[in-house]
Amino acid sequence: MLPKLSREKLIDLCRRMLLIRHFEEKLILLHNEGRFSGHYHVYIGQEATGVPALSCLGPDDYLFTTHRNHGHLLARGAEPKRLLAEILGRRDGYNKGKGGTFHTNVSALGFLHTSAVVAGIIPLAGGTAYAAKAKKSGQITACLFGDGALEEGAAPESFNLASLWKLPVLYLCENNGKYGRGRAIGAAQSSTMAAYPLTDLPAAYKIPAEQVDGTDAGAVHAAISEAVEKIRRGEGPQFVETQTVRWPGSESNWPVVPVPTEFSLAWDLSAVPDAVKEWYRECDPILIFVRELVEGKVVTKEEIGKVEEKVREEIAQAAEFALASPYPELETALEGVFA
């Protein structure tokens, strides 16, 4: 279903989803061309979670994210050119090339820390939430992580303190279940967690927990909006698990693009390999959202086409900017090092 928002805001959500998708596909292409090395993770397949969820936050709220962070940063308003430059290790990146794909921080957007350490951000999110409560600033902290983070001891320890102290923190768990398990809620069961459903874990610490379809932008927006309202009313931490189906391009050791995204795939899958057609037909959150926009008469196919064309131009310019950016000078290696 579509979020209950104005036409302009719905189109903007679509634009941000397409921006994330084309950014990540360009990143995969640049890696395949040898433009940068090292491992990386992409956010493809989870756009209908990150974009509507982060739209519910205020400009002064704090955010913590993980190794799958590109989508969160772009959803929040990061410039594609500076983010791409950062991933490529270039001087004009957000952190002058030192953060890279796993550790990009954009404090101006509320991202105080991005960490590839599984669950490492969960205690930190409790810290900013505690500070905001002590200062009575009205800010909340959004902690964004995958289902694997719940395996770590840092998660329940943080849930315990957040619940005891009624901290203003939103825990958003993006459960990207294995490809082929279908879209049904509950399908993305973790094979490494005895607790199931995953919402049982925060619920044990008296944290209200909800499970929603992460490919349904409207359901995500409604759940996060309600959770944020409760937190701002002083009701303490809230937990939302969104269930998506992992993009088949992430099933190998290195991301691959089965077929480049075109909005027209929402109606014509003839160019998609048979082995992955089910995902693109049933599980691709962008194609689902595009169909809903057109079928709901919010926009026409032609309007979506123009939005996607502008996004493609922006990503092409971002790639040119990043590739033209120089690497940091060797003498700056120790700048910004605190320990």
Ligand SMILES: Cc1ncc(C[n+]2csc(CCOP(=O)(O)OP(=O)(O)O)c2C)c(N)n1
Contents of the next structure:
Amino acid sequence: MLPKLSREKLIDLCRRMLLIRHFEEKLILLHNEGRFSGHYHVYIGQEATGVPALSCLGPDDYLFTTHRNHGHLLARGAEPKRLLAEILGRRDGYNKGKGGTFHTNVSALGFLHTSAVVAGIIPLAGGTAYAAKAKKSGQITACLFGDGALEEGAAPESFNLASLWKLPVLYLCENNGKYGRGRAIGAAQSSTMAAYPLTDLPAAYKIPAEQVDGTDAGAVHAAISEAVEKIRRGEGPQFVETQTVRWPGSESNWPVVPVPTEFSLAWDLSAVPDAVKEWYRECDPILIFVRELVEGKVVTKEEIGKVEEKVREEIAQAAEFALASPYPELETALEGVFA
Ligand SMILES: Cc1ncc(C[n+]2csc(CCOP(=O)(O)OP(=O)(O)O)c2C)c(N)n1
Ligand SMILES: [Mg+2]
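Condition change, the form predicted alone to the form predicted in complex with the ligand:
Up next: the whole complex, starting with the chain shown before.
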């Protein structure tokens, strides 16, 4: 369903989702061309979670994210050119090329830390939530992590304190499952957690916990805006699990693009290889959102086409900018090192 928002806001959500998709498909291309090396993860398939979810936060709220951070940063308004430069290890990146894909951080947007240490951010989020509560600043902390983070001891320890101290923190657990399984809410997804459904874990710590379909932008928006309202009212931590089906391009260790995305795939899948058609037909959150926008008569196909064209231009310029940016100078290697 569509989020209950104005036409302008819905178009903006669509633009941000397309921006993430085209950014990451470009990133994969650049990697395949040998323009950067090292491992990286993409957010493709989860755009209808991050974009509507982060739109529910205020400008002063704190955020923490993980190795799958690109989509979160772009959803919150990061500039594609500076993010891409960072991932490519260039001087004009947000962290002067020293953070890279795993640790890109944009503090001006409220992100205090991005960590590839699975669950490493969950206790940190408890820290900023504690500080905000002590200072009565009204800020909340959004802690974004994957289903795998619940396996780490840091998660239950943090839930315990957050619950006891009624900390203003939103736990958003993106359960990205496995291709072809667990599309339905509550259906058995692949999990290595004995506590199942995953919401059993926060619920044991008396943290209200809800599961939503992470490919349904309207459901995500409704769940997160309600959770954020409760946190702001002083009701303490809230946990939302969003379920998505893993993008088949992320099945192997190195992402591959089975078919370049364009909005027209929402109605015509003839260009999509048979092996992955089911995902693009049933599980691609952007194509679902685009169909809802057009079939709900919010926008025309032509209007979406124009939005996508602009996004494409922005990504092409971002790639030019990032590739032209120099690597950091050797003499700066020890700058910003604290220990
Ligand atoms: C503490 C720790 N253990 C193991 C790893 C290796 N590792 C990197 S990503 C990952 C899977 C994380 O799964 P999940 O949190 O569900 O995130 P997803 O990649 O599915 O979005 C693991 C085990 C790590 N980075 N940190
Ligand atoms: Mg996962």
